[in-house]
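One chain is shown next in structure tokens, namely the form predicted on its own.
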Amino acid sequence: MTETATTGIENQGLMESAFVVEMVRQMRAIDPYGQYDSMSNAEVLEPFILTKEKKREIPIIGDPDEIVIARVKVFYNAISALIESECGLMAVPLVNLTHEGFGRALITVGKLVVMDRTLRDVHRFGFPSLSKMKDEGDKVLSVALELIGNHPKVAGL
């Protein structure tokens, strides 16, 4: 099998994972004009992939535009939706950013903070590959679910 064929099979497995499916669902949900309707799922997720070459093209200092901020919110909304589907409790994401691209992302379940991330250089938000994005999302999800399991009373408030 060629390397391209192997990569296509790997990406197909990734595209069917719960996290990637939820990311596509969240991206399509923020599309009020139907621009993503004719795009494949991989094309919808393409803006999240920032290779080293693409990252070099983005200035080190810059202000994020609304599209980049929406992508950050989609990422954390997808994690929140998966938390809800796994444990049945409502997970609420909160992304607070300054106009310069610094801020914080929180996900709460009841009174429990299951994720707290400091965000910097949001104008350069992205992942080296689709698998790295999925791994990051799955890592946050597993830590959040572990916290909920350890503190069910606080999460249920």
Contents of the next structure:
Number of protein chains: 2
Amino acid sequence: MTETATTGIENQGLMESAFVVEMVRQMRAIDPYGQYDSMSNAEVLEPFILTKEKKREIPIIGDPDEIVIARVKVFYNAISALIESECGLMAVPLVNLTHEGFGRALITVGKLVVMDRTLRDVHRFGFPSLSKMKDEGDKVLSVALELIGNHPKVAGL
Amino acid sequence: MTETATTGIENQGLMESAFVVEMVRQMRAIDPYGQYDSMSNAEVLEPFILTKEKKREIPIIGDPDEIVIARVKVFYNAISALIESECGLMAVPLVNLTHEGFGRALITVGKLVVMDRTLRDVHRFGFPSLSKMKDEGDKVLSVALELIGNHPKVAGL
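Switch from the form predicted on its own to the form predicted in complex with a further copy of the same chain and give that structure.
First the chain shown before, then all remaining chains and molecules of the complex.
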């Protein structure tokens, strides 16, 4: 919990960035029983932060549970939502995993694949810090928007 | 079994078409224990044929088992293999299903989505006849090749 407090102070500006706001929104959207209602935004995103120490505690081989898979989907849903708000075209995320946590994540806009990633070790999904997570999201977003800009016809199909 | 025999006679030409040959090849590829070794090609493809009578026997609501899902993948793998042999670019199929048998099937070539389908009632996956199956495969194939022809740059990415 002290960790959350520090994270909160460090990342005050970060918490208001479009990507992080969208991540919080997506996390709260998959919370039908209101378990996160009493949590701050930083606390809601805490499970995404996997410091080196925390990562070391998770076995290298393991099956991802439903909660981790939901988190992976939240990450790609948030990116898709931002793509959509930036370019006005529908972005559809698709996360395809085996039960062992290997698979593929795709985002399509029209007939254009704007992101295509191989996923592995999904049971250890996480980022060293909130700002690293935002960087990662923004990187995917900018590549996607560039692709859409270069091939607007295919994206509009 | 009499049905298989009739199917065999009716579809002799059909059995030698590129699509059906590829389907047989894909089915035999997922048979590590050689259970199909003693079967004819027509017999290997028999599970894909779901006449109206057979379909009626399957409950409307049901979860698809591993074998049906494997068959769905064989169908889209075969189409992908043919796309690849026609245009020389790698075609990657992706079948994403919930346990209830709903989902999405995609084929991508480079950054181009050449096929994007919604799947439903996968536990009742099948075609009225072998020739209908071939027609369906050929239809997807021709749409895909047209898309690649129109957007070769995106397909080559």
